[in-house]
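The chain below stands alone, shown as structure tokens; this is the form predicted on its own.
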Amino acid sequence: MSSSCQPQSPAVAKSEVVVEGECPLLAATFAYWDNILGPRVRHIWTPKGDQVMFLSDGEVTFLANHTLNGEILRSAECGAIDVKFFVLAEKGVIIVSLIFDGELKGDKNTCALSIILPQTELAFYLPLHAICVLRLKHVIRRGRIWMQKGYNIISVLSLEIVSIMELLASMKTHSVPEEIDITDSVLNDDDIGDSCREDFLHKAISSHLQTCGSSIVVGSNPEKVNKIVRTLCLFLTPVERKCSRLCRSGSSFKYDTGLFVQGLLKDSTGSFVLPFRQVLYAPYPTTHIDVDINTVKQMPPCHEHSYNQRRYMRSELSALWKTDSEEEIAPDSVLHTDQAFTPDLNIFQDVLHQDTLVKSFIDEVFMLRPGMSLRSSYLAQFLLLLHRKALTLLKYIEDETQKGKTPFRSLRNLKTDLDLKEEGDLNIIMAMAEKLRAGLHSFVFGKPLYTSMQERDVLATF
């Protein structure tokens, strides 16, 4: 990159972030449209340490200027929060920018708050790029308020760049390879005893597909955790497996919202404890799994984790609202403003349903000989077959509603019709499906506001 591309003065103000192990982000930008001077950059983040590659302070600032150049113009809603993607290949650099308004000085300004990284990288971040600009655009809506009230931004932008500076540097090193030999799970096992009971493995699997693949395993053996981590990641899909990691052995990564499958060491005294913020703004509900004590728990199904999420958010954004002081608010902290809203701490639940499909698999796989292909062609039918059952359920449920236009009231219909009368087997496949279709489970159980188990099961009678 050219070397002539000065910082502008005044200096802009810049974090340099420490970051265990390699950190595959060259830098992180807050700017604004500046209505005199044009695009400004405000702060710089940059990780700490050595680098593949480095950019100067005057070269991140020209590449953060790239991204508001153009927005001079920008028509949007209110509140709206735009996502580029920029590939400079002559700069060798990509950039991913988040284009919103936000108040500074008094004055409506077009801000870009981006991350810049190396284009080699391009492959490395693409899955990760969703978790990103989800955690973003959460911090964006916290900072607006504190830019409408004339605080300072950047210290609620640097909890989170900080954050995503920390993931992407253990997902380099740490995240679970695109393709899983089955040698390494609990799958290959002579007899389901060797490593962990039957009842145990059984209500892991199918809880983690009832919870659209999303799980944490904790516990004080890596090797185990990581054993299970990796049995889990065979239900899922390639790209899902570059979203998953692995526990680091010696200190545990903290909890990361918006991975697939993460393991977790717990600390000298046998706990780990998950920030509830965090756990509740993950885009799907999570399976919660201990390998010490071999319990599973479950989060409500996905229109439930929906609507307590979006209730927490507008609580906790009003929360910001009504502070009078520009100290920080705690972001792990339970802000319930409303209140008719008061959050259920204790979100994970047993695994109530059961179901067959997982219980005939597994009963199935190990009368399978183990060192050899044969449990890796059932288990990639296994998948095909759930799959399948998917794309069936949707296309049964856009028949019956003439495509989205009328309710469904033929759910007792439905667990006839496709073999699924086990409550167990239903959330398996409507947790497939809702992955193929957003939104699904708020529109099959009639609300798309808050349905409790109890409504729920009532209704799934019907």
Contents of the next structure:
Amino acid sequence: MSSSCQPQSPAVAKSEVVVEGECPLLAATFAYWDNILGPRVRHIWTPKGDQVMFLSDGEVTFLANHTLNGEILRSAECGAIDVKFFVLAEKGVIIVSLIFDGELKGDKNTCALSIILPQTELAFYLPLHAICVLRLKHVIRRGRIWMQKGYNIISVLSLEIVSIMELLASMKTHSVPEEIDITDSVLNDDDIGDSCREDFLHKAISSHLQTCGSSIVVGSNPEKVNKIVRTLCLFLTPVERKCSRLCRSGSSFKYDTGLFVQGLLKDSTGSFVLPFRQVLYAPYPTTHIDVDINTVKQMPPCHEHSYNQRRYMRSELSALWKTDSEEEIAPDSVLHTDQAFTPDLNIFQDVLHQDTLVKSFIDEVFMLRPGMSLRSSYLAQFLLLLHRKALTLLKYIEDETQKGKTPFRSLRNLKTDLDLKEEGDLNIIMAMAEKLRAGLHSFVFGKPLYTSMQERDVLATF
Amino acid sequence: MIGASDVVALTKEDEYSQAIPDPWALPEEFSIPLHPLADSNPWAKTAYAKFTKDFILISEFSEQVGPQPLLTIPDNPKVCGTFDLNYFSLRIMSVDYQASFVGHPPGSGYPRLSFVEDSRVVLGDSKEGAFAYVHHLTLYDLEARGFVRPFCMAYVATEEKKIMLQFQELSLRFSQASECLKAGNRRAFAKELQRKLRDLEYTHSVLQREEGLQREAGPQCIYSAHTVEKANELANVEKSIFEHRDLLRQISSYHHRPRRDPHAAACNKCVTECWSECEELLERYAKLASPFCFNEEERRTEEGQHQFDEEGVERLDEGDDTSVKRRLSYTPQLIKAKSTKCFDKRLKTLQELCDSTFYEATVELLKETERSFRGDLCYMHTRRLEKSLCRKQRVTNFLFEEEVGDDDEEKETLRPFCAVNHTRDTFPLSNPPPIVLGTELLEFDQLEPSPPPVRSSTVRHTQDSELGLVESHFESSPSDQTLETQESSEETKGSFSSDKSGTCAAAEAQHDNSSDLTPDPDPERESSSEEVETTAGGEEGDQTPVSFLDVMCELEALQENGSEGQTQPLLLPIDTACCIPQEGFLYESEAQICLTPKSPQPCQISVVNQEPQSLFPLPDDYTMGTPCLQNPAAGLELPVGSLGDGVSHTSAEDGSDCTISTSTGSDSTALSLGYGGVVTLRQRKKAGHGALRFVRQYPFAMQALWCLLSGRTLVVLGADEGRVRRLVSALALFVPGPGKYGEKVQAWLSCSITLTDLQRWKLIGLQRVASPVGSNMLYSLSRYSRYISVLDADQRTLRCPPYRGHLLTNIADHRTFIRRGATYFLHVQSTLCHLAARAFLFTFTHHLHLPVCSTEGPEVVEGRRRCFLQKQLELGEEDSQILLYLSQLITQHYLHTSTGHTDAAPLFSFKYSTSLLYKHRP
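What would the structure be for the form predicted together with its partner chain, given that what you showed me was the form predicted on its own?
Following is the full complex, with the preceding chain placed first.
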């Protein structure tokens, strides 16, 4: 690191965050473009604990300033949050910067919220990039309102920065490996009912696939929870597995928005309280699996989830806008402040739709002898089938609608042509296609305020 | 008169309410849209993008005019549309990425070259709808400020996700390109330094002489102003010489510095070559211990010891007698005291900054990169996943999937060579990045047959453009002469002496037998082969054979090694218990046999002796002419199985006995599907169009597909070659295990078919001719009509056994609403994948094939198998036949692979059941 990087004067405010375990994050910074002095760093967050690499404040400041270079040319839409991603081999760091406009001291400024990691963590970080950006973007939306009101943005940002540090630290130790040995999963059981009931396993996997591979597994026994976590992760891509987390024995991690599969341990009272807001802010609907009582619940499909999520976000931002006090406003308190919005708190519903794809797979895979690669091969074939069906469905809709130029009106034909007559099968394939082409559910199922059932009834009449 | 209240009353409620904004309402700029663009149209990436296709942009931060675009790939103005490249260059180059000192550091006597690592940035311009992966690099230029010229190479796309998901691959590719440019630049820089040093030495000698003359001319101890000026000038030149020597030393030490970038993809060979050249130069100029004694005579003497090539690189003189041929391409120039102003001088172009070999190689590499990242992300993503999944199911891949290499192959194709085609082992990437999401890997079909970038005398090209050679071979090989055809010819003429499964062997066979098959060999091909041999690198130390055969054999050897490596671990985990006994059960019940010459045990047991008579009449066309059976004694008797299936247990010799001597696929018009090359995904996708058309146009398409999938040979008969070929190409999608080169398919045959042909090919395009030859041919059809299905393309009829199953209804429904062939191909792929999975399940479900107790007989096991098919998989009789056939293929393939064979001998099965004639009624 260059020795010419001197700390700025006056000294930059700094917060040290106590993080359990090794946090791969070197620092987080909030910088802005001062119209007279140029790039300035306002605040630095650093983890306090074991770190592989150390950056001095001067170096952090230098890097933070670096992120704003060139942003004097910024001509983004009002309210846009742009992401810049640097890999600076010369400095041996990765910087993720979110650039946005904010009002500081009555002036419009270009600001940057950045996180800095060592370059050696590139492979670790890349799969988690989308999650970090998603979460930082929303906290910036909140922060911009706070800035507009002349309040201190740092307190708003701190909440999410700390949370991301904890997430990265937890992923460092408990992330699901890219390759999972099938012997660590339920699919290695001699028979279908050995670890869990057949219908439970079927329902869990089916719902897991219907909710785009996003699931939370709760239970009292960490081994049991992790076995189901690994089983569900078998149905994910390697990158998605890297965004999944095993359950920690002893004390549970808290729920983290954006992870695909996460195992959570119940407390001594036998319960785990899920934060409504965070669950709703996940990019995909979630399946809730309780391995203690063998229940599977799922959130509504993607388009409803997306609609509910956006409504909630808008309400939260409105509530912040209407606040007339700088006192910390807890993110979840929006429920009580906004009288106009009453979200349906009962977001987890029973799995209603039956499928044939997973059902037959579960029935058949246990016929193959365990302990060899037969089941792995069969699983690979099953996943290949799902991916191909998803791509076929996508292409079918693409052809029918001329790449979205005309509305899609032939759901019945699609079901017949692609052999997706069972509602559960369609849900699974649609969910996989949604991951390939975001917004597909909303496009196909029309007005998002309808429930999926209502909408399909309407469409089926065509 | 209308009052205000009336106006209000006529106003719509929502408009009225919008007219008075709520002061507490959240402004849109702080909110998020309830219905984002993706919800209304998921295909609309962004509303603002002014270009449609991704491209690569090379920009420079010019010290004269600032950031400027230099080059786009593809070099087509239409690609960028109205997108403002100047503005975007300004945006991507305005990042201060170096942050390293350039020029004279404090306390240092000489200017320092800054060896900065490349930077990688992903940024976007949301307003323009453009996102870019930007790779910053620095090149050296003696004339530039601080000796550095900042450049960047950017991959510009409309999707940020596409870039982030493929960040590591992009980084890898652009690192390669950057290292290549930099290697070329260091060479060019060293040469420039060399020229500069020669200029300086020459200038120094001139100044020294002038100064001496002035000193001698003037009075003692009194120096005129002019003399002093000369002396200062001389001192400046001396200083400059030292500085440039130091620069040469610095550039020579480039490779000694520790690399800070763990993701740099430098080629050791390039670095070493460049280093050795610089070292040589450094040594030469270091030896000029007293350059200040340099005078005209010495210069002449030196010139006598050196000669220069076109690029100014010195070579040692070969001998005095060649001195007349010496020429000096670079004459040292006198350097003026005052150089031109910064803005007067012309900056070097990127080509001039780099050695031309390296520049062109870099551009080629970037073009290839652009090609490989072209396309929709979701297709690339799925393709990538498919490849990784296919790698886990090698047992069934041969049925309907493309050939998938092992992991090593993937790594090789991801970064096969350095940009100037040095061999891959020269890459020392100590920490190869794990792949997050890859591009479509390079395939033979994707590589254009481009020649090696440049065959420079200064760069040793080992294995120049191996891929290019292979590609050109595939393209230049006569389309109607496939490996399969020739093999067929050889075997049907003589005997089935060997099972040539290896491609190398096949290639050799092709080479050896070409004179037999083609009396007039293709002169183009020969010349190209010669050309390759003559252009083999004859550089020092490079003895790599690059002749056509050598390259082929090397490639094949690699493949063989790879296949050995991949089959071994594959076999370990799977239990063969269900396969080995199954072979017995299968062949007992279905009475099928491999027609493998070197595996005589089962063949000898079950040789059939008599050919059954045709049980049903053929259409007129089939029976026209005089039947001509050359060897009527060679009849075959096919045993009838318990289920009505008859299988010919025959040997190769038997097959050859009954072969009409003029038959075989050796006809020059015969063509296998792959045109002599690997059947690629692209070809199969194209075939999807034909398949969809076939399904739509022929109401009996389902029966035809069933024939193919259940192993019954389908003959497509027609007079129009193009039509038959198209049909065959479309139907070939449904041939299980068609072979890497489409060996199971014969697209066009203009002679009679034989029993051997039926065993060899599962789909045959047959020419209908109205001649004695034609009558023979039709007779042969009539003769084997019991065992084959015949699709008459001219009369639009199909003769085959009836199919009443439901497994294929989904891919052969002529009322399908699938519009495009590509979509239909995807649909077919997923259906066939499902079939393969079920066949796998059936094959490897142990308890189905093994007796539970010693008292259990084969019929009980057979019953269990049937029960499984009917009850568990809910398949009818005809559908079961598909599964059984696929299962047999899997078993056979698996057992052959486990015994070290790379290719399984084809199955030969017959089914005794009444055929029906299906007609198309327009």
